[in-house]
Amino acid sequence: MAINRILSDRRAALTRRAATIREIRRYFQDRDYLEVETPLLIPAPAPESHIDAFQVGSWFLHTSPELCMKRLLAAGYDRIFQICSCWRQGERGKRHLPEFTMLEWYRSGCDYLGLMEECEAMIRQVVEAADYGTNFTFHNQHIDLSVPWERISVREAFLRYSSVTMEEACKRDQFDEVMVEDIEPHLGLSRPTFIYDYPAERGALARLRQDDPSVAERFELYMGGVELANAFTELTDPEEQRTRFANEEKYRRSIGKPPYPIPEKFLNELTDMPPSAGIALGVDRLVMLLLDAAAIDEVVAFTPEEL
């Protein structure tokens, strides 16, 4: 039988991927983070209108390990990280896979600004230790990883790159459309960009800013126009989180999406969670960026179509 050349030709990329994941683990282990493994099959995902979970029987493959990891925070684990597979329906393209690898880490006594600094430090150390160099090129765009990285608020980004304000886009229910079409292509082109302070209605599980409750303490990291990470100062008010879940579930139903159960155990334990911050980073996308791959297919062992 002939060797599968497509799989064989990925050896170099998979070798670099393995080195990258090894250095990610080393970074967190050296800083007293505990690596955890939480269940992949859960009774209830966090309801989000733009994310659909795969259902297996009456349970769901997790779209992120965040609910279980936050329950660990509430139980007294102050620094935890996890590298795991996650699943999301309908996500397939050059930068998307229905099954992908996520890095998530959480830290008590930290907010989203502290996580920006840690994210910078982690990526820079991993890139250097895995022998990528301090700069790289992605799709003919030179990206400099020297600090400080760019930081721009969502409100400022809309004023700079769009013809509508952040508030107008939310009112018209066009926030995601404007972000994708007008703003994302400008982010992280010459150096990584943190875009922060998302509108409160896009806060998800993030705390609102006390001095400006119209925005949530949330940021996303972009490199080469590619969204790489999403982070929050965590909301620890169970009643507010329950209300957000209910509103999101109501919206999901209004657009014809299947209902999800409410994650009651998470909500019941949320009151015990200390002030914390957490972040999810796409490992496949990070490797794709660093290797200047044309598509995410080039940095995974198998695509869905090859199975």
Second form
Amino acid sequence: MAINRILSDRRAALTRRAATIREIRRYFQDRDYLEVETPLLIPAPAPESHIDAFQVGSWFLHTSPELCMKRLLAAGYDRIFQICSCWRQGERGKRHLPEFTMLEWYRSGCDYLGLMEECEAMIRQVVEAADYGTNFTFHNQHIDLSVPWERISVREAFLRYSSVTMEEACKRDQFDEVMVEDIEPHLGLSRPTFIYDYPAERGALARLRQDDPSVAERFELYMGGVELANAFTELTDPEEQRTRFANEEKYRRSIGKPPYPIPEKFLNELTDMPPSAGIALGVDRLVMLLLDAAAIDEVVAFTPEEL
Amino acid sequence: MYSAADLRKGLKITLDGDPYLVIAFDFSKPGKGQALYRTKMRNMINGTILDRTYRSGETFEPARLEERAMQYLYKEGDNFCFMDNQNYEQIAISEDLLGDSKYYLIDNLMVEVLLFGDKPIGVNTPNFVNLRVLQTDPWIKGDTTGSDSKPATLETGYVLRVPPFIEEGELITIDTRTGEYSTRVKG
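Pass me the form predicted in complex with the partner chain as well; I've looked at the form predicted alone already.
Every chain and every other molecule in the complex is listed next, the one we just looked at coming first.
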């Protein structure tokens, strides 16, 4: 018997994980997406208020491949995907690892609604091809992937599940708390839920809705109350993007977080970026959901504590 | 001083002058939002349960508890009696204050009694204790349909799942931090 019983017992989960990743690759390759590998170590991460990068020397481990992938889009690569490790400081819990595996894909000529459809089709296809069937149970919730997935705006979700409106929660600086305590537990219970149209200030890299600039064209996918993916219709206006980065950076400094260099090359090339949509999906979380794991720990070979 | 990022199951903090034990903890971070530390805490004196959500940056005073090495003697009614081997002082702690620790108390076990001021409020058992299996179903060899564990009742009344090869009368080691089976004691 192996000395490290916990690790040897993870074989089944790691095998399922590999099968899932294989099917994800197959899905995108079959649809003419180019698989890309962008550098993991970068000089300037996207400044986001609540995401902290690990610094290595004077550079950073990327927190997502977003900026480099958008530079590829701007250079004419119109359908790209990547599966890679990402790092975020201070994120550790049942559904969080400071180093985790992200699937990101971008498509030009598409908006967040188009990406919702593709996301739904991709997960259905992958889950079936990887032999999980069309439905599964996660933490005693039976989730059926075969019925049309739920779509609800953030504004509607606040009305339905909480005692404050979205605008009121933002004003009181309680958006995150209400989201976590009152709303998330209702999302994606019997079928996956897309929750869309986030308050404008919560989509630093997203385009605002033209008919309602108080919200950003952003959605998140939830299954079993677990956040699985985040997507935007991408902001392609370099000046607007520069202003938003400056605001995020200002907030970061106001709470004593280290400053990030401005990603100048990205901002310069953004001019060339066609209308596009992009999405980031937590691969560990997808496997965790499909295997009904109690914690994300069960679907990776090693957690940081085990190293 | 603890910060929200230090919160974890088992941490003891002071809130409004009372010691609280964190009994459940969940790190949350709604998409692109801030880190939230959702905690369920038990008042270590009166057992009240509190649900609180903290943001990173919030700070807490640790609960100042005295730990005294004592030996477990016996159970009397709902009370468990312990003795300080230095001065032979004895104290009784009620079953409900002990929580799951009561399942690990075998005669003469050395534990740390937790005192908040003069008041005993609980005990810390060693991380591993050896307990005898009182009852468990025999292992049917060649049974390939069964699961890889079965229930067993231990001498303290504790019921847990053990590997199928464990037999009645055997001594097994329990990890008291998780309450789970750790290993079989040979010989």
